[in-house]
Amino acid sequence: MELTLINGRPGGHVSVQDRGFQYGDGLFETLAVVKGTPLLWERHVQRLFRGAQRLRIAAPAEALLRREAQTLCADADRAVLKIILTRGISERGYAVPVNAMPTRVLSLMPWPDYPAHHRTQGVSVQFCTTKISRQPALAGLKHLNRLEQVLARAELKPECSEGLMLDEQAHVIEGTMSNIFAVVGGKLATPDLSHSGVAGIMRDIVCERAAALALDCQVKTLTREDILTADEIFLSNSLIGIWPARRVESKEYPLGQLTLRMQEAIRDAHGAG
């Protein structure tokens, strides 16, 4: 199963010249589709229409991703659905257009076939060797350039499920794909993404129902350090929900009491079951 409408007509190319193509300059979205309705659709929209507006590149209107949305994934009983917006077709060069015209691509995939004990009993993870670029003006968005991404991915050990990224400075930033949360003293902690990484919308609902169960949650710099002398660790994305960390390295960590209430509070939220 993979349907795609780009501009909103079945197709499977986009042209050479797209600048999405040629310079990765444009954002995308990846959402969970339960039942035919793709989760936190207001949120994965508003950061898409964010980051238009950061990069200015002009994005389609809401109902128009919406009707396009609904047609794809009417009949899907669990599924993703991507939407990719690309600055358009342009000439060789940096130079942005005067008049361009964007590409949306709309794109269902199947599930992916994540073990469920990822979840159940959790994952190994290892830190990456490449490192995520400091760059506040392209910080927090889901943008096209994932190369970084891709290398870091590239070094994960067979056992691995997740890597995570550090930055120059040696903040860790975020996980391959996924956001990282330590547990401390009952308290949560997430790194600062001003100056690298992706704002992930399951990060923003853990920081959320995290305030409404009365728990402290801290966007602070994290170290390699802090870490490994974490009491819990888990990983968070809209298509996993909460995967424990088991193991960073040759630490260990229990299937800790907050990371299980946290699954809990954000059940609703995500396609992962």
Second form
2 protein chains.
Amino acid sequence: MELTLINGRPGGHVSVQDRGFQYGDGLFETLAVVKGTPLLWERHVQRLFRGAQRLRIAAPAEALLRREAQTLCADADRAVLKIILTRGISERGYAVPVNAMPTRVLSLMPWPDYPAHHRTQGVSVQFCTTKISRQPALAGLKHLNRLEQVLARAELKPECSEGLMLDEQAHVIEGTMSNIFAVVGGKLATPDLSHSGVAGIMRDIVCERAAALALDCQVKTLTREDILTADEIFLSNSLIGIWPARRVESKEYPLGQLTLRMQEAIRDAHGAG
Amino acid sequence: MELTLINGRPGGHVSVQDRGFQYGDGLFETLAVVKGTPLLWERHVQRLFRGAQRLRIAAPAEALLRREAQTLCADADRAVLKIILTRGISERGYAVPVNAMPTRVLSLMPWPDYPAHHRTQGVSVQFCTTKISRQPALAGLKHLNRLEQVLARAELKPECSEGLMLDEQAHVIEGTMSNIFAVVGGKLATPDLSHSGVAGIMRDIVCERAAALALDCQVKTLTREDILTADEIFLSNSLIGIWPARRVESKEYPLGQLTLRMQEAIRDAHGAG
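Got the form predicted alone; could you also share the form predicted together with a further copy of the same chain?
All chains and molecules follow, beginning with the one already shown.
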């Protein structure tokens, strides 16, 4: 199973002149697909469009994207839909061409083979030495400049399923592929992403569902110490839903009540079953 | 004139699964080609190899790259050779595949149509509001994560030929496509690039040729104030050689003696004629 539409046509290749390849000049989204349906479609598309607006990339019509996604996903029981939107082809040089024609790539990919116990029993996590850079102009965006995450991911010890990235000011920002939540005294907290990081769709869902349960969820600065003294830690993204962290470095955490409650609260919103 | 070799074969497209496209997981070099010869070949290849070592991307043999470059450049009187090296194709996810087969793309591109007076009379320059992020793990490398430069370049006023980027600590780092030198009291200075920026080949040449002329060239922290109070300012890269800056924001500079002397000293090393 590997199906790709490039600007609506089946294919697997893009021009070497595409600015996605030349400069990482674009954005992406990763959606869980369950029984033919990409989950949280509206939210993912809205984030893509907000990103495109910030980067001044012309966004395709939502109806067009939806039709292409439906074509790809119709027969998929459980899969991943990845959408890439780049500024398109240009001549050499950073200057944005006046009439750039964006490139959109929709790919249906296999569901990742994460063990089920990552979600039910939790995972071990480490701090990465690779820092995440502070860049307000790109913060929040799911853009194609991901070398930092590649380097951080390469640091992971075999027993760790995720690595946490800190910025130069020693603030914990996120995991290489997930957002992080800490539980302290019955309250949730997740890092402020105004200088770095990807504002995850599942992070939004967790915050909203927590509010609906009258649980306090603060967006704030979190340090390594905050993580290591928290009562519970969990990770979120659109594919994994929520993974409890049972260990960060040498600190162990219980399979906490609030983590389990939030897992239950987002049960409908992710692909992890 | 647009010739491309992908892993040695003529072509113009790469897989959408290439990590260059997915994550900007790769490096590039831009060489001036004059009368069939890529200038400063050894230096560019050595920088590419050092970058590959830092990112742990397997580098191709130098002889292979050289043969391919010769094939492309043989008939070019004046052109640009761009080399891209990516980590190659992988499945979705940041994890580096164990046996990644790097992708190398060599493209011969048209010589840019910069007016000759940019070099002889100089250019106007502005400060960009887009910051360059601090990231020691990537500093110095000519990597494919270039969204900051794209955003900064898009800020340029029509009368400006280059924009200067500062980091979060208000240090001037470089132009969007060039390195910067300041002349103060008969001495050269260029920004320290240990936290941000591309360590330009022409920047190295300028420093070396200055030393050969017994001219002091310091690598140091430079602020906006240092730029605006300098006697002379110039920009360098492998294609332009040296462009005198005659104006930065509202500050004007003469066509300085040291800039002219350095232009003369590097005359053989760039493609600008």
